[in-house]
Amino acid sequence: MPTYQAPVADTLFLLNDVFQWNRYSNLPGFGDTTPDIVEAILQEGARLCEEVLQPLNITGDKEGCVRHADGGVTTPKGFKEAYKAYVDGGWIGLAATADHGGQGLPYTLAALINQYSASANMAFTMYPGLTQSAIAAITEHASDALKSIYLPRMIAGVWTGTMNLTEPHCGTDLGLLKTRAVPAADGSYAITGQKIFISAGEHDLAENIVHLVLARIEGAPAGTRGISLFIVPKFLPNADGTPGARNAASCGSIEHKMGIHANSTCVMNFDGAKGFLIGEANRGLNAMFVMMNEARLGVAIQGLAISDVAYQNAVAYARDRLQGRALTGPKSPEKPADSLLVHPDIRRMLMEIRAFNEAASALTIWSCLHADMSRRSPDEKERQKSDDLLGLMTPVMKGVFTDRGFDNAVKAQQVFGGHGYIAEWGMEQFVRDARIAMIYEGANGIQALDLVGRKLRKDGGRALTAFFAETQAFIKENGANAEMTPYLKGLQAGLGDLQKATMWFMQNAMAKPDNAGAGSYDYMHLFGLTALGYMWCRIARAAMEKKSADASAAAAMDAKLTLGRFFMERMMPETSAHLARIQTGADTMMSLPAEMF
């Protein structure tokens, strides 16, 4: 059976040492959060983690969600009083806003909260990680008289929320949709239509469930420009708030998945049900931006999440497994075999999905606090940067972090052999379970295009032009450090490759704007390897500050400066590879004639 144990410690060093947290103090809801604080919080959360939905991930796998003949759907034995245990903790109201009953504390903090529950248990994280998505949409968007209504029920977690844009034809191209919105003499709207792919459409653990659902009003505009966001309640409010009457919003299926089965994936069927204008009429992709936004960060969290149970699981499965002896002599002569650890193939992947780790972590908390920071700071410039930072980051994060994420399960599996295919190690159900986050979200493909043909030149490439700077300002500052070198070096080499694939789309994407296509995953990718690079240069320099003022904590420093030049030596070299080949432009790629695939 596999276990997990939250990486507070880890956690705490990225927060206090790597990005020095309290420089944060002076921002609305850092304040109380001194470093106890803050590691009372991350410990709370980890034990609700580790012995409460950990516990419950391959049962729930196993038991999966059953539809009823009425439409209603029961979640695995186990999930309502975990939901519970979660909605008691206050987790879910974390940090939202403290004027509908939230507690107002930094985003980070709840991002890091759901990275751990997605370790432990990735499907149960989607049924409050969705809700939190909704929270922030409404939040901004919506009239006082629905935040009003809606907002302290979600944000206490006796009502969840969803997010409803797929349809049977149409998934990525929403301009398609064909949901419809009937004006009503209330102010209200009959919405039509079927969503499909809903993750926690329908369940039995809270007392209601609000759908937020895109759909065209009659005689709105062809294509996106046309498209409206509503609020859809599984039960009408009453005056007082309580669910009232039934909505004709219901489960007609659940998808049978590869994966994260114990999350209910409905078919939903929308047959002329009530619905509240959320914003601008035909601006509804606006609203909801904000919402896919908060999902896509969630998403590749969840990448990350994976990744290091996986990898704790196979660490703890390496150093127990004897088999072979190292190629240079009999490690432990006293006993039959050696342990896998002495091999270095399997080192080699282990290292592989930790140097991932350590840096996924940190540019995780570094975007999360530009996300802070984009709603937080008192400094409009400062607002501005942080908001075109993380939106540059965020299609990076999700296409990359979840690659990465779902590569890392395979590696994780491998490294059990045989036992890694047979379903009690659990380590097929974390391959499983992180295949759909390359999907979900936006196919990672997309997000490759989103970042080429949309954030690289947004604002004349200021966010581009901003983490340029940024990175280069600190090669700059650390060059004199000998210590540094090496991992310098790399990230100076990665960000060289960065700037000329850049410089490469600027030449040759605009008249032939294949090229962009073709090159646009590499350079994904090619993104990601330099800001991880970034990252594992900024936690060298703080591991070696720390391991000169304290001396206890030197094993552990020298462990993350192993890890980074791991990183710089053998990973940071496929930005070149990635380089070469958005280099060699569409031609050959597109010249293949349809009929010959």
Second form
Protein chains: 2
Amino acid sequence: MPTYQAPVADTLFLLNDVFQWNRYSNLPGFGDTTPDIVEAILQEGARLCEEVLQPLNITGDKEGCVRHADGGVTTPKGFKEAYKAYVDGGWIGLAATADHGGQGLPYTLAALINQYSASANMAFTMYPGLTQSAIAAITEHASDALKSIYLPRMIAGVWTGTMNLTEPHCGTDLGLLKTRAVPAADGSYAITGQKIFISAGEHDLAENIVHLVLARIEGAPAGTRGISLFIVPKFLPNADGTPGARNAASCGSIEHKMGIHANSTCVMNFDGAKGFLIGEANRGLNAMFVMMNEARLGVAIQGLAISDVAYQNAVAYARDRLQGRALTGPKSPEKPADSLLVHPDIRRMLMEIRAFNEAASALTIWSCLHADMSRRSPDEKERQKSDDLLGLMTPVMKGVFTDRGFDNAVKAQQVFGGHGYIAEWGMEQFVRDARIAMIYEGANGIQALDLVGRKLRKDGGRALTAFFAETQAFIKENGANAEMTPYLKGLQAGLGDLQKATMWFMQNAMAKPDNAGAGSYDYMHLFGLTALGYMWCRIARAAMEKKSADASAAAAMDAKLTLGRFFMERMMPETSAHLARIQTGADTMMSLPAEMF
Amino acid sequence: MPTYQAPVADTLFLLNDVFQWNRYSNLPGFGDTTPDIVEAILQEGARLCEEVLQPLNITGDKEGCVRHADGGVTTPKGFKEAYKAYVDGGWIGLAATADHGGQGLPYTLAALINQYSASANMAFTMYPGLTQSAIAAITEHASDALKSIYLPRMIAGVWTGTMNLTEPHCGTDLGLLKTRAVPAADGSYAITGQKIFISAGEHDLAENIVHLVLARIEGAPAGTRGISLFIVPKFLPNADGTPGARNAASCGSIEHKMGIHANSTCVMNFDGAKGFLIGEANRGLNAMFVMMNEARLGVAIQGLAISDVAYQNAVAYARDRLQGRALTGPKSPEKPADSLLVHPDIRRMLMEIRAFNEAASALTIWSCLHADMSRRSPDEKERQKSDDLLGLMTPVMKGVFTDRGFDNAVKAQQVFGGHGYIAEWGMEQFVRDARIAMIYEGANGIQALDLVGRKLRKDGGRALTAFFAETQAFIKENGANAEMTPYLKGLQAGLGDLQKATMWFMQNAMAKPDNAGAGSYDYMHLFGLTALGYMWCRIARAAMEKKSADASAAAAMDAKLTLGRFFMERMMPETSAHLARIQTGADTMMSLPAEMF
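Taking the form predicted alone as the starting point, write out the structure of the form predicted together with another copy of the chain.
Below: every chain and molecule of the assembly, starting with the one above.
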């Protein structure tokens, strides 16, 4: 049975030492979050994740969800009680606006709790996670009347949320969607169509389910400019806010999937269901993007979360398992064999995972702080800059964290040898669960296109310029510190490749857009490595400072400094292969005739 | 439902045009295999795989194997009939010695049929596949008396084989094994112990199961020098060769695994079971290595096989699925959207898979021909050289083909978007099945150590010298051909990195063996890329020749030439990152204290 311990100490080091949390105390909601309070919140969340959610992970996978003849869906044993504990702890509304019952605390803290929660039980975490994303979209775009009905109940967790985009014939290409919305006399709409792959579309955890549904109002233009967003509740709220009549939105079947068995993935049938427009007609994609961007960050965090729990279990196994002798001679001659940790190739796998995990945890906080800044800063320029950087980094994190999260789950499984392939050890579940994160909320190839095709060019490249300025300022500021040299050199190399790749797109992809498409995936990973390298530089500097200030922290800080060097020596060099591939362009791949595939 | 079509035309191109099959007609068993005969054999095998085995793949996964209270195991519906068809076709004994009922045909042809079979149904193929490996070990090391009892029945497929190495506390480190063998008065041994992860350990396909079991004879030295190999049949053969008394070898349980559900993975309990020594006492590992080497090549082929069938299905989906428009403007304006094949990133994924598949198919044939030469050539020097090259390439192929086979299954799944995650499409099964190939028959980290720690140094580096000489001779021979330049340049670059890495080990790993361990995995992949690059050069030359000789082949040959360029432009550059990692050595990774993981 796998175990999980939330990395609270590492999180606190990042918040306090690397990002100097107290510098944000001017932002609404941050003021009361002294280090003690933050630690208490994280510890409380950690306890729930470790004690309640984690034990249900493997049983939930085995049992899965069951759809009944009446269209109802039962979640695995223990999920109702766990969801109640989650709701009772106030975790869903942690960062939601106090206007509707939220706690108004920093989004960054909510994201960290979600990270712990996804490590403990990814399938479970999707129920509250999607609710939080739906809350964000409703908060930003719905009318006050809709807000006052839906937000308090969703923030309290008694109602949950879903996002309904995909249809059988269209996923990425939403312009093709066929679900129709017919205006009714009372200002509502009758929604008709079929949506597939709807996570948490039907379940037994909450008294109502609030579907956010993309549909085309009769007579609206074809393509993406004729799509509107609707709230379609499972039960229509009564005037007093209690769930009333059953709406014509039902689960037609649930999918049999590779993983996340404990999350119900539904085919949703809307048969003239009553829906309420959110935001402007035909601007639904715009409104849905609020939910999608938040969900994409959430999915990125899932990649990190699985990588972390997989690492923890692989280390525990490697420590306990005695097999073979060190190449340099027995390390534990008194035992029948040495532990797996003496073998360089085992260390390679573990350190590749952890060198990602620590930097990715930092990048998560960096991005979430920008999310908080973009919404809460009193300074408009700061809000805009943070929004730029968050928008730039979201596809990078979604693509890179989920690709590496999956690869790392595979590596952690490999440490177990044959036992990694056996269900009872739980490692193969991490692999199966992690796999979906590369696909949903926009497959990673789409993230790469979003980065290269939209985010780079947006506002004249303002976001990218800001990112380059920040990293270069850091290099300059620390250049005189000789201890920092191995870290800064690595970052400089990655940054150089990233700049060359960007330049190559500017020179070669304007006239030939396939050159951008052909290099987009490599560019996303090149960007990710560079951003992670930047995080390692910041971690290294903070670790050096903490070490000299506090001798008791030396061993832990030295470990971080070693991992950072490992990252620079062994992971950063991949940027050159990415650059080489980008610079070959699209000619060869586009020259293969379609019929010859 | 996935489909499969055996790539017979591609195989024939490799056999006839790239490797000039007729040059081997002097070898025993090759004489009668004219191009027509070879094609007929491949077509007949392909039909069985496509029509009988492939339809059982997804149902076998869903149903799995069932162990009953009496220790018996039932395979999924249809497997008995399929196994009978396999046996009736004479496929198990295709390459086995005619002395005991085999057909004595080239091992290369048997390996190709196994490739098709593993594409169609990997879990099924393990039953006959392990039997073939056991036949090889018995043929090479058992006494004539044992051979005459076991070989005819195993070659006919009425009895199947297994390999019993792993115990709960030891997998890689076989020196720790505890299973005991006590000599009996009749010259047999009483075998007692528990083995785990025994593929095909118990099933209902054959009338008897022949376990090859590693055990320690009482009083034998500790460690690997005290291990002997035994035949332990499920039923003790009567004098007339029919199965007699039930032996005390039974299946205690079967494992619940990530994939290959249709293969029964057993805990085998030996409770004083009667066993018969194969080869010399205490030299069991040596004898088992015959089986392991053959099985490792077989597992490498599984990696390729899954990659091939995953590619085929991903292409079919990409062709049919209409989603989005080409970046350069609509390609099918009459349809609601273009096919996925217009998107560069989709092409990237598909071409990465196929650029591997075609070169890996070539390397498989190159290696299998060396296996045939090493056993059948009349020239001792030729036998030795082939044995050297096969021994060198076996860990490379096992490690690289199975890593890439898995990665490619993941990529093919990614092409399907959300549908790739749903069981009914079959893509997620390919991923789950492919995963085990990276683990069993020696986890891939062990292959890398075998390569770097043993195969490079063996006989003063004779094998590596031969490989370098062959590739350099090819470059020299074709250097004047300008059309070959893009291919040779890529190979030269890879070869240069491989030579630098080898030199680095010579200079840095003798005194510090951890430097070899730390770079072994990268070295294995660097070697694999170089060997695949060499294959692409040979394919390219043959394709150019075929194209000018036969205009009707031009389109297919041009596709190969394009794929070869793709490989050189986009996959070969990875060698530089591997080299950079190798050259960083072990210091950083070994300096992290074990307690800080």
